[in-house]
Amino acid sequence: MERFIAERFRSFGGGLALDTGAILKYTDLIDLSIGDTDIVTDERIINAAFRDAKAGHTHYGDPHGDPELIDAVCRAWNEDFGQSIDPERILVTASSCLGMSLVMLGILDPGDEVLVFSPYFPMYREQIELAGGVCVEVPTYASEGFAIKKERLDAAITPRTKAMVFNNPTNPTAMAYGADTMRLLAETAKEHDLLIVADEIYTSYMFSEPFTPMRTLPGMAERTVTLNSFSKNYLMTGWRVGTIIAEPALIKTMQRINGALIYTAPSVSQRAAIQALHDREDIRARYIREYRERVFYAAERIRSIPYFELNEPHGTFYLFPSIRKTKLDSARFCAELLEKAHVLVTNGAAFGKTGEGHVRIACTVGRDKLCEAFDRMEKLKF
């Protein structure tokens, strides 16, 4: 049967696949590996979806997206960021993961190169390569605060470079980039005629300064594709709904591709997303504060453990400590942590070349579980 598998899949990576065997093996496992929020979606969102499903929103919807949701997205963007967006620049997608795949399928010809800043979300490489592109890593380092350096960025650009993916704030490093970095990327994109694919799905989890979208910078609206999701900001991971903001010609192309894959995002999920936008201020106030408190509690505990080193977190609900003091590679450290402490974290090497020597910890369990996990870690010796 393997001979029938397409060549491009034969060395295809595994992304962030869960170790299901480990989950089943340990009855007291504490799972800090997955970026799925533990809080159930706000009841108002669930009730709105139920009400609208009962009212008949259970059929195929508009392939472009529910018109009411698109209007709500445009209105919220204008209110939050002071930039007007026309409905023809919006495509509703069944998650931002699908959205990123649509972008890559829509812009890449075979051999086109896309820059990603390592450490990066592992799905980027797979989404780029599935579209026939080449994923080019631009390294950033914990010792430099994961700063994006102009000389490394310039060195990575070739005549085949077509786009760069910019995730802000960043999974896995918990870095949030400010005005200087964004200007650097914007100037580079203009100089080399590149597209910036802005993965902006953690915008509510900014700890040091307010979030600024890439497309709001001068001259960047026409060369930015913005990916948003309801999964993280609105605690709706299982609903699978997101949006793409881009120029109309690209939106039309991605809509055609989307039609061949899924036709339209789930109608009930889109109705839920309308309610999420309506209540977004209260949701941020009630829930985002909880994750911020967890992140800083976890950071304090990590810094008290001798074999860890950690940069200050600036966004998201992840932490990316170095484990180099243990003299173990990331895979071995994760295995020993699981075996000895029954705590599951993510191998940093999954996030690119500069992820090796780190692990990702997701603060997606309650503080009591975080406390128990770090109590177990403190007892370990390496």
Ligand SMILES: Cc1ncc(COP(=O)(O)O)c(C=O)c1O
Contents of the next structure:
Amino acid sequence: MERFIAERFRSFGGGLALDTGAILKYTDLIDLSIGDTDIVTDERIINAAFRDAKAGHTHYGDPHGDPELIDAVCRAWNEDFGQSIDPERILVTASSCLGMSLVMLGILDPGDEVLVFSPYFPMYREQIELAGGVCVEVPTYASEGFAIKKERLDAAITPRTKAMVFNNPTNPTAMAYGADTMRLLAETAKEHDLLIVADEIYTSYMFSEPFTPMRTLPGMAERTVTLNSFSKNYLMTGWRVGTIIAEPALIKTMQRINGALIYTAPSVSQRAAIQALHDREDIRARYIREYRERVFYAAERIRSIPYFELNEPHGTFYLFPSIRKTKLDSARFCAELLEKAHVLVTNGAAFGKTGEGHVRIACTVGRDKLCEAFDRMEKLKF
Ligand SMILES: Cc1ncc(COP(=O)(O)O)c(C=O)c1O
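Coords for the form predicted together with this ligand, given the form predicted on its own:
Next comes the full complex, this chain leading.
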């Protein structure tokens, strides 16, 4: 069968794939590798989807997205960030994974380059390459607090650079970039005529300061594509619904591609998303605090384990400690941790060149399990 596989996909991907066989043998496994909220979607959202499905929202919808959802997105954006958005600048699609793919398919010609700040969400590379582009890593380092440095950014730009992906707050590093970094990126984008693809799907999980969207910076609305998703901010990963905000010409192009791929985002999930936006303040207050508490608890435990080093977390529900003191590479460390403590974490090397020497810990299990996982880790010596 392999001979039928397209040449360009024979060495494609890898991403976060795990050897499930090796993992399943541990019946007391604690899995800290999952980037999915462990809490079930709020009941009000589920009930709204059920009610609307019974009322007939079971068909294909508007190719741009449910008009009521688009209206709710525009209203929420204005209320939260004081910026008005025209409905023609919004496309609803099935998740930000698909959203990012649509952006890349919409903007890239073969060989065009896209900058990503390493360590980065691994699917970016696949989404860029799937669209015929080249993924160029701009390194950031734990030793520098994962700061984005102007000289490294400038050095990565070539005549083929078309866009940069900016994920704020950041999976996997738990960074949340502030005004100075955003200004640097905005100025660089203007100077080199680049698009910024702002992946803003963890914005509820900001721990140090309130979130500022990239497109609200002066002059940036027309060169920013904003990706939002209901997955993390509303604990709705399985509903597969997200939105893209961009200039109308790009929205039109992406809508045609989206049409060819899925026609429309799931109707029932879009009805659920309307309810999520309606209850957003309460949902944040009710659930996000739980994740924040877990993150800070886990950070404290990590800091008391001598073989880890950790930067202050500022956002998301991940932590990305260094394991350099163990003198093991990340893959070996993950394997030994699994074998000795039956705790599964993600190999930092999966997140790009500067991810090596780190592991990602997702605080997507309850406090008791987190406690048990760190009790086990504390007993280990490397
Ligand atoms: C940074 C980042 N972007 C995008 C996604 C994809 O989210 P979804 O496709 O569920 O919207 C994830 C999921 O973990 C992520 O961490």
